[in-house]
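Only one chain is given next, in structure tokens, and it is the form predicted on its own.
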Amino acid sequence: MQTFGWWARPTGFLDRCRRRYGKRFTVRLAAQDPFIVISDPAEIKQVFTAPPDVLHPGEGTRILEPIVGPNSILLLDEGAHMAQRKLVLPAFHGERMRGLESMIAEVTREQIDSWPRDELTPIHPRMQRLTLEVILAAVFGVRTGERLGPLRESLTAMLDFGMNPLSLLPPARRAPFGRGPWARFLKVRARTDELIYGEIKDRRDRQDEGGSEIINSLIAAYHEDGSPMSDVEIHDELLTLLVAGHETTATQLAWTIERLTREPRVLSALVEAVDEGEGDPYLTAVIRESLRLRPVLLNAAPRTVKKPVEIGGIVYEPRVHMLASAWLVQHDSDIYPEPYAFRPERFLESDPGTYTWIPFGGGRRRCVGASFAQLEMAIVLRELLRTTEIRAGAEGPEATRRRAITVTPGRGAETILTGR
């Protein structure tokens, strides 16, 4: 019954849990170890702030490995990963992120104008093909090529792959024959890996270190003993950018449209702010508050206990994850007065905490992509608001629908656009 309430009504069963058993509980999951759910401030810092020794977020991930590669920033522990992210971290940072804000633009523009106008249509998916042309062409810094054409099909297929959690156990890689979804797989597996590689090379041959793109920032690190990048760390590091950095940027843009178009006043405010040209400080609060009233991904990378570890005046010993919930401690009325109302104001008052605003997880392991994630948020809610104006589909709020690891507005957060 807690397996079917985690994967069927997450969110809900989340509430119930916590009115029930209060801040802290265990969830128990079939076939894996418990799960300690937790939602105090102070013990999340204490999760965060753990030695890398004494709890393992990578091994929490580990079902992601045939998707994006052993060598992923989001698979490594202790030393390693560290390693890995000083590696990564300069791609998403200063020059690099103010030089692809007119790409990012560009690209919205081009996918805006395209969409229908004056009918009732999913913007999810709609939101799914620009964030994938963006991440491609921040990664690769060209919008054509004879490699981005295939690229965007396997790495669809990929992710369509990837979004049912079942098809990645290894039950499903026993299909007899040779044959089921797991041999598909492998096919688009390889085939986006030979492009990819194919990328690298091509890149090393002409010796392109140059420009904002994050696969030339990434050819150009080197370790702390001089040695560069290899060919499949860099293979890894692109294909964790490429398949994660665009699903969850188009659910977190379909939530904060679905949620704008129920609240009249937010909506209002908002394109006053944007037609105006200053409309930055609203903008950014209408975000950050998207991020807090619907986390994409409902929990912080779940840690691993390695070692005796005392959170919360609790000792837990090996085989449990303390799982840091971001849905419960984001929708704590403790923390934030009328929590499940969109007020963007919140955040004009005062920036988000540390440990009480974790759509991006925290400590060692804060998704790199944060920064560049809200930037391209920020440039495509603009231009769309700038160009059309925004309705429901439908009265009432949109349930919650489990897509892997991570939650979507149930029907895709029907929209009608209308042209300004």
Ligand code: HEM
The other form holds:
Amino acid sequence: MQTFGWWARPTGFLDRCRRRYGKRFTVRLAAQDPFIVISDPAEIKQVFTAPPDVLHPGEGTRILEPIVGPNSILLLDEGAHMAQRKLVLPAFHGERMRGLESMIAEVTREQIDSWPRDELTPIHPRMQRLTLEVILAAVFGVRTGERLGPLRESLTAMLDFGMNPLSLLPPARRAPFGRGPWARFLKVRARTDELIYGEIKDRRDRQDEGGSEIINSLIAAYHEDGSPMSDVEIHDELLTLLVAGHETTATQLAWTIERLTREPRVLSALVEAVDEGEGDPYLTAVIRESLRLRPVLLNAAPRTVKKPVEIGGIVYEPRVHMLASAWLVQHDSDIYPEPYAFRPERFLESDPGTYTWIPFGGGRRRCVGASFAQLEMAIVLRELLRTTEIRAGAEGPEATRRRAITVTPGRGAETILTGR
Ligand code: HEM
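Please supply the corresponding structure for the form predicted together with this ligand (the preceding block corresponds to the form predicted on its own).
Then the entire complex follows, led off by the chain already shown.
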């Protein structure tokens, strides 16, 4: 019953458990060690700041290894994780991100111009296309030239496998004679790898370290012992960023549109703010409120207990998973009055708290793309509202639907755009 609730009705299930058992409870899913769901900010802080050898977030993401490769920052723990994270983080520093801004705006404009007007349009698939173009451009830049087309194609196919992790089940499930999803996956992966390694080699040969694109930042990154990142490391982190940065942002944007079109008061305040000029606090508040009310990942990455650890007065033994729930803490009426209302004003009054607003997780595993994602969301919303009027395709809110690990709008955020 718990497994069914968890997968089929994820938000309702979490709400119901909290009503029945309080802010902390245990969930037992078929064939897995127990998950301890926590939502008290003091306990979330303990989980996010526990020493790296005590809690291991990397263990829960192993299923992604065939896509992202063994060096991915997502899969590692302790020293190895921190070493990779230090190599990746400079790509997201303020100055580099500013260098990416005009490119993101350009890609966004092109995409939005191509969206249909005056007809019912599910906005989620459009956003998926848009964020894929943005992340490809941010990672590879525009100078990739003729490799970009084939790369887009093979990456889309790879990412589809990521959305259906069952197709990545271990080799025992492989179909014989090179058929079946696993064989197809291996073929797509070989093609993608060829393109990515080709791109890394070309850039090394050209000593092409200028530009703000992320691949250049990795080529220019050095380990603490002074050695450069290997091609394999660069490849693995690039795929990690493509996988982690595409679907999440698309879905969060789709939810933001879905919420805005149901809240005329918020929508008109936002349109007014956007019309008035750039860099407005109301837009930032809308984005934060969307991430609070509809976090696309309901929980931070599960942290597997490796050594006995005390959290909130209870000692947990190895193998159980600690799960800090963004959904629950962000819908806690002790912290957010009227937690189910879409009220961006709450973030005009105060900034989000480190342990009460956790759509990007926290501690040394906090999402490396958090600023990038919020910048991209701001650019997309500004561009969309500047050029179109948006309204809901149907009355009433869209239900939440689970899609792999994200929670998406049930009907794909059906919207009608009209030119302004
Ligand atoms: C709205 C969009 C996004 C959301 C809601 C989101 C959310 C998250 C969450 C919840 C985590 C786990 C953090 C934890 O357990 O403490 C995470 C990790 C991560 N995210 Fe994001 N993310 C988004 C966009 C992005 C983008 C655009 C990128 C890259 C370009 C990215 C790259 C990563 C990476 C590499 C990690 C792993 C960090 C580590 O393990 O050290 N994400 N993200």
